[in-house]
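One chain comes next, on its own, written as structure tokens: the form predicted on its own.
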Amino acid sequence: MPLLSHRIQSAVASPLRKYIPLAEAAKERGTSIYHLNIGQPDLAIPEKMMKSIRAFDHKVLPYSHSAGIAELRDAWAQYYQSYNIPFTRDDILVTTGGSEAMLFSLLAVCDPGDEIIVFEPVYSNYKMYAAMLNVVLVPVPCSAESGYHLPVRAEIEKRVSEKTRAILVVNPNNPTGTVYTDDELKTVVDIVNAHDLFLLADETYREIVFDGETHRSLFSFEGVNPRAIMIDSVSKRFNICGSRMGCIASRNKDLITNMLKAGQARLSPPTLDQYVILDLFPDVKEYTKRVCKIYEERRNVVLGILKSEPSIVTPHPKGAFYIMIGLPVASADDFVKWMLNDFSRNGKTTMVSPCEDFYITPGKGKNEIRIAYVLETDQLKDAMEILVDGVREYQKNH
């Protein structure tokens, strides 16, 4: 029998996703679940997406261009702009969510056994597309607590070497829900500046922002162009995870170019979805303005439960729609599988991420889960009772 591919076999699975079957038996137990696992929006689908939808009459469904329908790539562009980031059409490719992106600007930046340094915990995913092409990634720490914000230039900077292409930002940051200072961000545009590398910046959640602060785009700082990509996504702007709609976006032509390549290798984006998001972009600000104030409703529900048990971890996470805590365990792997095996509270567990996985530094993020609060306020709000209860329960039996 043929072995398997050893970077197959060393590809970590989902933390996100990989109890699904622990939380299947749980539901034909009968026990119903709240999932804080995942980041899926609980919010509607824009009605102007569902009226597109109901009107789209093309009699065939065809290939779009490699890089995007026109409209598209106009529509991202005037949004940039509105945000006085000065892309236009050309400077963007449309891509099957951002998930692509991030593959895509890898492959454009890496050779196999180059590296790209990202400061940990780090979305999980990334690491896979980092293992599928040969890409080393490279771990600056961040701590709970300093609410997982950047360290000083000399800890990023002792972590560049000569197989050093590019660093990775995301902010607002998932895992964690850090949104980064000025500061922060300048002292990494000096760097990519100072030893000539790539920057990658995750701004998916730029509107998702709390407590009166503001998102600060990579791409207002002087000297970024044209090293900067820009890694997006609709999924939770839009609330329409399913729909797999993401861009990249640089003033970089030669790399443009470069990583049409990718996209016509896998032909095109999907068509339909296309077309059918284009009318949700006039009314983005107005839109996204309404969804960040339920998440701060929601991210100060989660901060009050968690608060009242001293023994958890709980940073003050300022955006996006996570945050990743501290518990009192030894493997939050083996509370998360406790919780969905053992634990229920009038027939109801929570189910959250163990967060050993978003970390590349072995032994770290042992102790820690994400939660990401995309439930209403009442089913939040119990869901992180029973959350916080079984955080007791498990430390007299354990």
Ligand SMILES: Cc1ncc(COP(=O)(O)O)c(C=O)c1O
The other form holds:
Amino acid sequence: MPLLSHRIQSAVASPLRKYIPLAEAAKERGTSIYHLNIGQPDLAIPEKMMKSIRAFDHKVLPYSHSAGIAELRDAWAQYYQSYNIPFTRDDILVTTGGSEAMLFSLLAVCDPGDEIIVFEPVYSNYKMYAAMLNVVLVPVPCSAESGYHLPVRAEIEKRVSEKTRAILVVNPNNPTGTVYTDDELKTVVDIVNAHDLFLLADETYREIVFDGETHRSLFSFEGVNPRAIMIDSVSKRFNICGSRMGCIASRNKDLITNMLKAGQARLSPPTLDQYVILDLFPDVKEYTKRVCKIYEERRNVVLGILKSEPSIVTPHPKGAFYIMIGLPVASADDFVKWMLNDFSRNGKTTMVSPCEDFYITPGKGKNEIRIAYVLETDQLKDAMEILVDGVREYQKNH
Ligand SMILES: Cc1ncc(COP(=O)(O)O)c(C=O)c1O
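Compare with the form predicted on its own: the form predicted together with the ligand:
Complete assembly follows, chain above in first position.
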């Protein structure tokens, strides 16, 4: 039997999915599970999209243009223009989710062995894409105690090497929920300009920002074009993760022309999904305002319950729908397994994600978990109380 590649064997299973067998076993034992482990919004599909799905009456379902249908590229461009980001149709490539947008971006800016500076903890799936392309992610550490905000310029800049090709910023952030300040973003822009790097801006959660603050796009800074590449997605903005629609946007014509080669090789993004999301864009601000209010209420429920337990290190995230916290345990991995295998209250338990796999530096994140608040508030309250009870009980037994 031939051996599999070192590359695939050394890749880590998604930390968001690897405990599913334990959850399934718990369900078989009759325990019901609150899933706070994966960022899969529970909110209904927007009615306008349902209408478009029902009304879809094309006789054939062909490949689309590899860059996406013109109507959707225009819709994305108008969406960005409404935020004063002056993209036009030609700056947009429709992708199969933000996931493919990141994969294509890494492919376009890195040769094997090249480096991308990331802020750690980092969205774990990006580690897999880097592994697929032999790209090295160079972590800049951020800590729970500082709310996972970015360190000073010198701390970032000292990681720039001859192999550095880009800095990646995910804002608002997954897994931390942190929204970076204007000064932090400006520092990153100054560094990419000073060292002639690309800037990868993942703004998937742009509209989900709390406490009356507004999101500042990296594209609103002077001098950012043409080095910047936007990685975007409708998954979270419209609560339609399964539609697998995203985009790459950049004013760098050479980049877009070359990335299209990758787009052509995968033929087209899903054609049906492109048509049925078109009507969502004109109402995006009104829709996301409502969604954001729901998440802010949930964030407050989560914070209220976590703060009742002083042994938990609880930052104050201001966006997306995640919070990363420090537990008074040696191994969050063991704690998560224990919650699924050994703990329940009234026949229920709570599933969260341990954070070691969100780190690149070995040994980091061992006591941290990520909570995705994707349940309505009554259920979320119960889920969080079970979690905090679990932390107390686990401490007694370990
Ligand atoms: C920060 C971030 N970027 C990109 C993605 C990928 O999104 P998509 O569903 O569009 O592939 C996610 C999904 O959770 C994410 O959290």
